[in-house]
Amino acid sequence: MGKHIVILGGGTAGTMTANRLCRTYDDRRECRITVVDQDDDHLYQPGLLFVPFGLAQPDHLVRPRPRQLDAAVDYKQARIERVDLDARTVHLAGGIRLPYDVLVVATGARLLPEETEGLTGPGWGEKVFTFYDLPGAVGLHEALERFEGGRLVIDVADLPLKCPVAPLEFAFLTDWYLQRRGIRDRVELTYATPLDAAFTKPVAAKALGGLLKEKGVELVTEFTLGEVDGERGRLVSYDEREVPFDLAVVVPLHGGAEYVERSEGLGDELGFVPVDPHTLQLPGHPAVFAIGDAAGLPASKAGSVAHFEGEVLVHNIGRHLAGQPLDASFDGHANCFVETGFHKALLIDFNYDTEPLPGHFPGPLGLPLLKESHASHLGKLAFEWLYWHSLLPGRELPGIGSAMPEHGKNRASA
C-alpha cells in the first residue's frame, strides 16, 4: 500500500497542490491523494471584484470542484470535524476517518462578519455589503445600480485579509463606475483602513495613496472597525472615531476554518496554521503542511502566493516522504495586478524581504511595475483563463518560478 496524502480544501491552493502531486506521483500504488471539501462549488474568487460593477457574471465564476481535479484524485465531499495530530487521522462528519501519511491544510480563510458589532444587524444587505462572497457581490451590484449619490465608504475591518489589494481596487473601480454613470460629483468616496497608509509597504503605499488622492478618494488611516451602526449610517472605530455613510462596503474580519479551532495543536488564535515560513511544515508535526490562505504566514493571502508556495510544498512533501531534509526556499513571493479603472492596472511583485518596487516583471523587458498601463489591465483579464487552464491544473508558467525575480527591479526607489 502506498503513502496517503490527504488535502483538506478543494479551493485554489488545494486543487493546485493535488494536481501537482498527481504529476509527481503518477503511480497510485506509490501514493494515493485524497481531497476533502464540504461543498462542490469551486469559486474563482478574483472575479468577485468585478461582479458589483456588472463586469463579471456570477454564474461564470463557479465550476464543479471534481472537474478541476486530476482523475487520479479521490474527492470526498464531507464536513471536516477535526484533525487528530497524534493519531495522524482526519475525522469527517458521519464518523468517517481518514488516516494520513502527509496532511496538507488548504481550507483557506472564512469571513467572520458576525464578529464585528452591528455589521450583520440593521442595514446588512440593504446599505451595508461586502463583495468578498458571491451573495454579497451580487447584492452590492444591485445596490450600486440604485445608488444616486451620497457618502460611499469602503472599509477594511482588520488584518489579515484575502487579497489585500482588492479593497483598493474596489475604490478605484468605484470611481470609474460612478464617472461612467455621470454621478461622480454627487458622491463622497472614502477608503478606511487599519493601516497607517494605503498599503503595508512604503513605496507601494505612496504610489497607491497617490492614486486615491488623484481620484478624489479620501483616505482614513489607522481605522480599526469596532462597530457598524446601520440605522444611523456610521462606522465606528475602536478609538471611537466615526465615518458616516449612505452605502458601506466592508471587508469583514477573517479567520481560519472552524475545524482548525477544534483540532488541538493545529492552529493559532485566529485559526490559521502556523507553519514554517520557508518550508511550509508545521513545527513539531513533520507530516503536516499548510498552503494558501490557511497558512499563518507573514505573506499576502493571495492566489499568486499559493501558486508560488505550491512548487516548494510539493518538493518538500517528496523530501519528507523520502526522509530527506526539507528545502527552506519559499521567500514569500507575491505578484498582484491592481485594477485601477479606465482599462488600466498596475502590477506589484514582492516577497518577505523586498517591498513592491518600480521596474519591470519578470525582467527588464517585462510588464511595468508600480505603474499604470493598459498592458497590465490585459494581464489582469487574461489571468482568469490562466487560472482555469494552467494554474489549477498544476502547470508551471514559463519563465516564472516560485522565487521572486530580482532582475528588473529599481532598488534605488526603496
Contents of the next structure:
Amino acid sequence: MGKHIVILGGGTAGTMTANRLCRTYDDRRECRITVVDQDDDHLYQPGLLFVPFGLAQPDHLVRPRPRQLDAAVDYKQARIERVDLDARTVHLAGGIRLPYDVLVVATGARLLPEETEGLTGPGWGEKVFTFYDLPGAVGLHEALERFEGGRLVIDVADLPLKCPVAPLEFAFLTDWYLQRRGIRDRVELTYATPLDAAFTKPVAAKALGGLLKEKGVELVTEFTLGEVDGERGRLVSYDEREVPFDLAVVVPLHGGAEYVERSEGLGDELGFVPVDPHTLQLPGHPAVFAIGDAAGLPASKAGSVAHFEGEVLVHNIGRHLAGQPLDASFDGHANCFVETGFHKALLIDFNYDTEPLPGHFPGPLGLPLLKESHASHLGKLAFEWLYWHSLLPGRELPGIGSAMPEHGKNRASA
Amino acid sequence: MPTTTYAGSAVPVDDEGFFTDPARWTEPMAEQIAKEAGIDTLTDRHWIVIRFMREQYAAKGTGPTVRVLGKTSGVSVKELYQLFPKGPAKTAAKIAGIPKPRGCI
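Condition change, the form predicted on its own to the form predicted together with the partner chain:
First the chain shown before, then all remaining chains and molecules of the complex.
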C-alpha cells in the first residue's frame, strides 16, 4: 500500500508542491497525492497590484485550480473542518475523513479586516479599500477613477502581511497614475507603516524610503492601526496619532486559515503553523509540514519564498518517508520585483540573516539589486507567464535555487 | 559591545539598549530600566506583561509582537499602549531584559 500525501490548499505553494511531488513520485502505487481546497479559483495574486490602476483585467488573473495540477493529483473541493494530529486525519465538510501519512499545510493567509475597529464600518468599499483581494482591487479601481484630489493614504495595519513590498509598490504606482492623469499636484500622498522605516533593515529602508521621498510621499512610521473612522476620514493608531484621508488603502491584519485555529496543536496565536524555520516540519509531529504563507516563519510572505521552500520541502518529505534525518537547509530566501512606476522596477533578494543589499542577482552580471531599471520592470511583467507555465508546474528555474546567492551582493554598503 | 549598569551590575546591551544576555537580568533592574523608558512606576499590569515577555522569550527565542501580546498576554492592545506608550513590544522587551523582538515582514 502506497503512502498518502495530503496537501491542504491549492494556491501557489500547494500547487507547486503537488506538482513537484508528482515529478518525484511518478508511481502512484508508491505515493498518492491529494490536494484539498474550498473553492475552484486559483488567483494570480501578484496581479492584484495592477488592477486598481487598470493595468490588469480581473478575469485574466483567475484560472481553475484543478487545471494547474498534474493529472495524477486527486483534487477535492471541500471545506476543511479540522486536522486531528493524533489520528493523522483531516476532517472535511460532510463527514469526509482523509487519513494521511504526510500532511502539508499550504492554505495561505487570510485577511481579517473585521479585527480592526471601524475598518469594515462606514466608508468601507466607498472611501476605505484594500487591494489585497479581487473585489477590493476592483472597487479601488473605480474609486481611483473617480478620485479628483485630496488626501490619499496607504496604510499597513500590522505584520505579518503577504508581499510586504506591495503597499510600497502601490504608493509608487499611485504617484505615477496621478501624474498620468495630471492631478498629482492636487493629492497629498501618505504611506503609514508599523515599521520604524519604509522597510525592514537599514539598507533597503534607505533605498525604498528615498524613493518615497523622491516621489513626494510622506512617510509615517511606527503607526500601528487601532481604528478607522470612515465618517470623519481618519486613521487612528494605538498611540493615538491620526492620519486624515479622503481615500484610504488599508492592508488589513492577516491570520492563518480558520481550520488551523480549530485544530489542536496545529497553529500559533495567529493561526499560522509554527514549523522549524530550516526544515519546515512541525516540532513534535514529524509527518506534518507547512509551506508558503501558512507557515509561521520569520520570512517574507511572498510567492518566491513558497517556491524556494518547495525545493527543501519535497526533499524533506522524501527523507521523512525514507526514515532519514531532514535537511535543515531552508535559509528564508525571498526575491521580489518592486514596481516603481514609469516602466521601472527594482529587485530585492534576501534571507533570514541577510538584509536586501545592493549588487546584482543572481550573480555579478545579473539584474541590479535595490536600483531601478527597465530590465527589472520587464522581469516583473514576464513573471506572470513564468508563474503559470514554469513555477506552478513545479519546474526549477535555471541558476536560481533555494539558497540565497552570495556572489554579486555588495556587503560594503550594509 | 556596550554595557549599562542596572541595580549595581554591568550588563551587556546592544546599540539600542536591549539586553543581549537575558540571564543577567534581575527583577530589581526593571524599575530603573522602566524609569529610563519614561515609565515612573511599574504596576501589577506592567508586571503581567514583563513576565509574559520573559516566558515567551524562553519558549520561542524571541519576544512577541504587540499583536501576539494582545491576543495571548491577557492585556489588550489598547491597554498595552496605555501601559507602554512608546511601543509596547519594544519597551516591554527592554524592561524585561530580553533582546529586541524580531518582527517578520
